[in-house]
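Below, in structure tokens: the form predicted on its own, a single chain.
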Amino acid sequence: MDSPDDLGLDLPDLRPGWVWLTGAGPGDPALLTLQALHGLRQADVVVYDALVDRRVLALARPGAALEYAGKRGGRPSPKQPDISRRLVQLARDEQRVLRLKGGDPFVFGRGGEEALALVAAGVPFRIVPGISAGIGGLAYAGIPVTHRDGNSAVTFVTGHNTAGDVPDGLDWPAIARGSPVIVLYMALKHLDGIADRLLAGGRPAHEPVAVVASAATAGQRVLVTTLGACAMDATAQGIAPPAMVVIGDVVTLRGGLDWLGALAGRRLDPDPLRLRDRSEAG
């Protein structure tokens, strides 16, 4: 495989004593940025999260140390202060450190917390953005988060707070009223409670919902359902985290935009919104 350096780009070097907070994208290694790949090829230590695909880790420099720092709900996980302290320690040991996170480090990735810990410790760092699962992962399911004929706004919401509960600090009625498309991260555990809040806020029970599990990986699964039935259907289908949930009429577009399905021989609908319009009329 060619190196990013072979493309004639003037990419910065990952220097000893530095930490690069890097997004690995939603799963498929092909969605890595050139900067992320450049960092992987230089790092002495890669501190990675649970959602980073093993194929991405395989791109690390031979001899690089791989340190797991993943968090998974309901399982023993490293504490965030411990992870931040470890990054500081590695940098002070003059290691070239790549902190690798699924998706984008600043989109529900706690990258801001780690960056501020590095600032407090006087450790130099770089942010390497990645493709967030709430955009790239849904694109792999054939679901655009915006569409000119459907929505001009989208709201990204975390499905749990720091205590692991439904984030009741949010104005759910306002989200229900004002967000034509809602994308939920880490929401599978509380999907029933979140759906209840949105229904109470006025969202229709028949509104299209898609649950995309293990997005942009070989194990991707897509469940298309409705807001009223999504929690029950996800349980019945055995959908497991990691999963993204998208609520809104853009889900209907999957009928025409499921490009992965088309590669497997599925016939696509050139006018998928027609089905939505028909259901609303009758």
Given for the second form:
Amino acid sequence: MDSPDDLGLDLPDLRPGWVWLTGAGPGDPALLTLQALHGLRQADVVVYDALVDRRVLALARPGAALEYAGKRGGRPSPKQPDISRRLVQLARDEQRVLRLKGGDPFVFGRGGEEALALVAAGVPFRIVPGISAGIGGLAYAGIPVTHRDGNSAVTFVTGHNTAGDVPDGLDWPAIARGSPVIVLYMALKHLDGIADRLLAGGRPAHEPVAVVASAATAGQRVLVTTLGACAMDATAQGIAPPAMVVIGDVVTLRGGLDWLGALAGRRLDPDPLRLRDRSEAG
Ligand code: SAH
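The form predicted in complex with S-adenosyl-L-homocysteine (SAH) is what I want next, because the block you gave corresponds to the form predicted on its own; please supply it.
Entire complex below, previous chain first.
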């Protein structure tokens, strides 16, 4: 199959002068949407971020220009207004522009800002959602973000603000009290400070935590630890970004749901929460 259009779905085409703000998913190219793949097969220019997997870029139409617009903490990188200006310029040059971002463009991806710059410039655009690391990436670690009877709410939080600090505009005590499952993006650097705030807000030190690095890539690493020990453990194990941190009892489900591990021979526990023991006991 050269293009998902061959499936007879009548997918919208990426037309000259248009920009598609597109999610590339967390890594595994199999997690691309058909619409994203269709855009990759049609784009003249793919403007991509640091977290976009190479295997995804390899799906671009042969001859498409690949432009790196990545931002990684600590390294010199294009400024956001420069990226937006570049997108506008390419569109005005009648290029078919695929703006490709890791995960979902509207989840901690500044997709809204770029889209508003296109609106201001009168450039037509489409949003192509992607699988966010905080949901699909954790699924690759066998961790569901909700589990019936366990949690009816989940909170997605960024671990650093635009200045690179722990976002203190957040009501951490309220998050600690109100959200049984907390999913943190960009949290590795400040994990100690964040864990301290949640502990101060009343979360127990023994609460399960998973750190999932390079989810859905060949280099995926999963560290299962506790709120009290997570920052130390992540450092000791040399866990490197990009990584998701998930806090809550759903982490325990990995014992039963680590389907990737099972492919490598891990035996899965059908009752990781020990519900059977509990019902027998009481
Ligand atoms: N728009 C993206 C998030 C961008 S913010 C999304 O929806 O997934 C960048 C942060 O995303 C990283 O610091 C990391 O916390 C997380 N992230 C992105 N890809 C990841 C991956 N493959 N594995 C683990 N974390 C990832």
